[in-house]
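Next comes just one chain, in structure tokens: the form predicted on its own.
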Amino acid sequence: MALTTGFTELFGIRHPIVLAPMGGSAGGALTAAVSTGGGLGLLGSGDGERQWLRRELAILTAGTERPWGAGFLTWAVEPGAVDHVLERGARAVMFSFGDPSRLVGPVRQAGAALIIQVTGLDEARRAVDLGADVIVAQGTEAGGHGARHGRSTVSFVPLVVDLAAPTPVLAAGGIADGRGVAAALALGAAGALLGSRFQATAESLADPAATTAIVAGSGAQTERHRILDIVRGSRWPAQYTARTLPHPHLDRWRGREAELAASTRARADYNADVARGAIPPLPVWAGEAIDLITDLPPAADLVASLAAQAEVALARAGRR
């Protein structure tokens, strides 16, 4: 069976799977080839800085003629770079962490689908407000940046459906295969936006010993927190913590965050450990469904393979 929702119809894509925007992993290559491969790939923008823009851009639209995205942090970006990516042929940008509302006008006025990510009911309620076309509950299982204090991805994806009706809703967070896609169909969401599992495929920019760490990983070692966030002096707002795999200063500061702000040693102790390849230039942002990734896959195939999966889950379930 094919797994047509309101979601795959909006863009009219094969399969209701999408790239999450990850900074520093979700270039022009993987967003290409995850379009490419039937879902549809979101380019990780960030806060918009021109230069790389420009690079990965020409990268993704060389790499795919299938609908493609953009996602940005909405705290951090501009509106020129918005309208970049819309000059360039997005089909959908997605704004995350932040009120978007000043951002949404380049959108509109493109044609373009609107995509907002929320992490608690606040949230999605204003999301519904601005019109947005598709909603992403994002759950705290999520690796990365996520709410402080958000909801888990089973009990947060039925509200935010139930709230935002009829607009398609995806499901983020702690969805690494096949299965995990059609426990989110049957929660009630149209798809399922994935982060960690496509962080771990042979098109990532993360750096390779981010995806090892990963591919060896558990999720029961990740933790969510700011401690990294403050000592490389992030510029995160404080209700974002992120879920990380461990780390040495991660390590050392915990439970003493406000002595560690007040630091005028800790920034430059970790810079120093980053030149001297001590540590990754990044944390490795990971998930909890970290154990059910276990190879660095074409991220086209994994697409197919992920549609796959769920398709013969979902066909189990009805048998039983």
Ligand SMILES: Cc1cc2nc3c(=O)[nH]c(=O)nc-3n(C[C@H](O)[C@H](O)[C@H](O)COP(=O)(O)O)c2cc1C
Second form
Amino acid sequence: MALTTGFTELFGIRHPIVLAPMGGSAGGALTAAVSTGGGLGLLGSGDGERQWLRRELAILTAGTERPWGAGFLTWAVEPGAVDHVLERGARAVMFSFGDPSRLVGPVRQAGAALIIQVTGLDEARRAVDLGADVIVAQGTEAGGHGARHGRSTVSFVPLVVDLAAPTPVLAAGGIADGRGVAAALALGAAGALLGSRFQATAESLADPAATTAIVAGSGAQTERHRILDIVRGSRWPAQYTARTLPHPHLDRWRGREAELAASTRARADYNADVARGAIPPLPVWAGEAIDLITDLPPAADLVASLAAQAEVALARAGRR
Ligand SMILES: Cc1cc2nc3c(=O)[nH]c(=O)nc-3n(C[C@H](O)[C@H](O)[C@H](O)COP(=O)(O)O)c2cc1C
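The form predicted together with the named molecule is what I need now, so please give it after the form predicted on its own.
Below, the chain from earlier opens the complete complex, with every other chain and molecule after it.
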């Protein structure tokens, strides 16, 4: 039994499994590996920084013949970067976090698929109105950034499925094994988009200390907050929090966001701690499902095992 869905048919791919376009982690090698493995790789293109894009797109296009795409942070990206990935052959462009209205034109003109990640029903309605080809429904279990007032994956995904039908929906947030992929399909999604699980793979660009922490860590230790964005001087808009593993500067400032934002010392202290190696260069962004992550496999093998586990889980559920 193959897990064929409206999503796999849209791209002519084997498995309804998608690499989240994680800025800094989902580079060309990881994206190519997921696509070659039969899923859909999405390059973590962030704000579209051109030097990074050029380097990683060269690795990606040399690494796979299969369909791939790129994902951008809507609030941060310059339009020229979208044209750049389309010129290099992106079959899909995904936008997350913000109003993508100004960015969809070039995607349409290139004939690529428009994927929009949403964190609430208003955003889902806007994605439908914009004519998204695929909508990603992100639950608050997700690693990395998401809505400050997000919804849980299990209750949010079916709402988006109903609202968006017949547009295919992908479930995201807290999915890290084949049972989670099966659950996404049972909720009516046409596939699953995984971030934290793919961060811990052989091809990930994440710092090895971060992937080791994910393998050792537990979802119960993760926490959503803005503290590490504020202290790093990041431009993330205030309506987004990020789920991370524990961090000394999170402990220092928890509950004191306004004071932190006004502090002139806080950022200097943070940078000094990074410079002397007392803290990692970046927060460890990780979702609630990391207890299920116990190894660092090659990503193509992971795609195959996720799909095989999902088939078993669905067959077993059907027999009960
Ligand atoms: C390390 C990390 C970085 C991320 N960066 C991005 C990003 O740049 N753009 C984006 O759309 N989503 C990003 N996300 C969120 C994912 O798109 C996705 O919603 C999330 O990973 C799903 O939850 P999971 O981590 O439990 O699989 C990131 C997630 C992680 C873990």
